[in-house]
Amino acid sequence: MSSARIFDVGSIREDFPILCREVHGKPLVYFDTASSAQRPLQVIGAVDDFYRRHNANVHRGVHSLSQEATDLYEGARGKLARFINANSEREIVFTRGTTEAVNLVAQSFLRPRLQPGDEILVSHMEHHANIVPWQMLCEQTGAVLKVIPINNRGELEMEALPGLLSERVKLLGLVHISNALGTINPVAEVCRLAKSWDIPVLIDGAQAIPHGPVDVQALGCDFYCLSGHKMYGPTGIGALWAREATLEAMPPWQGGGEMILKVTFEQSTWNDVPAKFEAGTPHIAGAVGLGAAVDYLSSFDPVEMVSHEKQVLDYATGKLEEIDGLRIIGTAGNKAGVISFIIDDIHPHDLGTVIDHHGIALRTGHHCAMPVMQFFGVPATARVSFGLYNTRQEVDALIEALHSTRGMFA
């Protein structure tokens, strides 16, 4: 990509000016991007713009800033289409994060497809929020919830799905890349599998859109989710992808203002889509604060990207292989920049707690990913996790913190 900005760690981190802060008296050592990555100069400026110059509701008012607010509100609706190789931004639904867009599909486009006995197929590695909506759906209607096993490493056991698959199966469901793990799901290969059965399939996108291209035409996706705060951009955003006629079959899931074309009191007709599902004032700064993180992401050669996060990913892992008594939980061969790990006779949260003392910033729980826990025999791990603006030196200061808190608890 010539016109890619030069993928340089060093100014990048310079665009994060979180990383400049120390806390307890350390450098700020940031392994927590799974969660909620960090903002850079470019998001954080572009919001507050928004405030400053252009605040006003959107759609519909005549006035000069309502015509800017919309204009920037349906630019970052065009930034993402682009950027997710959609047909049309009229397939993205600004949803306030990866959770409300699978609760959309659950309700709008499963729940008036589901008869009792029929099933909704998953994988043991998936976020409660890919798993609780359809567990509230089987509840409703009497459909089954049925679960791909994997393996220990981590990984799918692709052997087993074709065997889960049946005229029942009403909808897949599947994470692209594990949040607890790190793995990286061989999605174009379940969808090709599901569509023999003609079986839709939502993709819970939250973890791989910020680390690597993501074409939804050629995974060949029904649905596609995605939280703007993983992808440097601000929380309470996010998008739902699907094909327009997809969303046009789908009846609205929440009433109210700009979903509809006409309200009496005897009957109100919908707006076209995506407007049908976007009820309400939005949250327009978030918009646009998402579409300033789709410019920022789409100005470096993401194979670049995709190279520097692995590298320090690989670092990381080797060296956290030699701490004695360390346990790396997911060790798939396709894996993303997560590491879950467990120290003999530490307990995750004490483990965190010390490692903050040494500035450094990881999770520590069960990271909202139960069932994955429960799979490796463990109440809670470690994880640390890797962002653009992540580098070996980073590394290095976890390592000697790890060995120092090993000595506390020998």
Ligand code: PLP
Contents of the next structure:
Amino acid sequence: MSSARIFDVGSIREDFPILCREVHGKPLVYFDTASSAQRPLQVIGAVDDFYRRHNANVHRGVHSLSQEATDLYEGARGKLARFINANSEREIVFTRGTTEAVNLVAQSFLRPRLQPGDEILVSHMEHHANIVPWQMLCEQTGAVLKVIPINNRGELEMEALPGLLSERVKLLGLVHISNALGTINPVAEVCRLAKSWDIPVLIDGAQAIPHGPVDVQALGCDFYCLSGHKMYGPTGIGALWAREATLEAMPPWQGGGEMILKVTFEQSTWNDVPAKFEAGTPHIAGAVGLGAAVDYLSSFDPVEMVSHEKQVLDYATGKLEEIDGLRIIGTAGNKAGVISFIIDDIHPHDLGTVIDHHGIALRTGHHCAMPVMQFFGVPATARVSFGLYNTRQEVDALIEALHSTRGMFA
Ligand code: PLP
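Having displayed the form predicted alone, please output the structure of the form predicted together with the ligand.
Everything in the complex follows now, all chains and molecules, and the chain you saw is the first one.
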């Protein structure tokens, strides 16, 4: 990629003004990107510029501002479509995020197809966003939720999968990269196996989309869900990708303005896709910011970006493993920039609070993946997660802080 920006962490960090601030008198070390990434100036500027110069409602006005806002909003859809190699921008439905995208598929695509006794398959490492909507659907329809097991390293038990596939399974939902374990799942292989039974596959891409190129066509899935705030964009905006024919065949799931062609008291007719799924005024500035985040991520050579994050991950893994009494939860062979761990009998919440006083932001808790915690027999973990702005020096600061915290609790 000859036009790609050189991957220089120093200059990348200058794009993120928040990284200059201090917390408790110490330079901020932000290791909570898996919860929500920080925003570069390019995204902050795009949102600011939208409100300063172009703000108006979309699709409805003949006046110039409305047309500008519409162009920016639809332009962002086109950027995202190209970013994930969709066939067209009509395959991108803007949602509030991954959670809403999964719920949309559950209620619009799957609900009308389910009979009592049908099965929905998810893995043991799902975020609650890819469990609870299906559980609710099971309650509504009499369908049954089945689980693909994981092993002690936090990898999918691929040998168990063929035995779980059958004509009863009406959808398989799988996380691309686990937010609790960092495991990168063999999504294309799972899709290939599911296809032999004509089972539609939904991929929760919330964690995968910021960590490297995603090609929805190459993966072979039917639905791909993502969140803007995990990929350096705004909160409250995300997307569902599905093929146009699939979206065409799905009924709308929320009614209101924008999603209709004609309304009478007797009957209403629906707009084309994707507008059919975007009832009401959308998060216009959010979409504009998401488009800017796509531009930002696209400015790097993905190979360099992935390799930088992998170097930080490997360095941090090695250093953490040297700490007495520290156990890493999730040791898959193929991992992205997430490390969950526990230390002796220090409760992760206590650890997180003390570490915060060193200026280091890490996440503690169940990470919205309680079944993962149950599998590993822990109530919670501490989790560090990396973005393109993190450095080895920041890892060193974490290791020092962990040593001093251990000393406090000894
Ligand atoms: N799936 C995974 C793997 C996640 O990490 C998250 C958020 O942490 C979600 C789904 C939910 O994303 P959102 O809250 O943006 O809808």
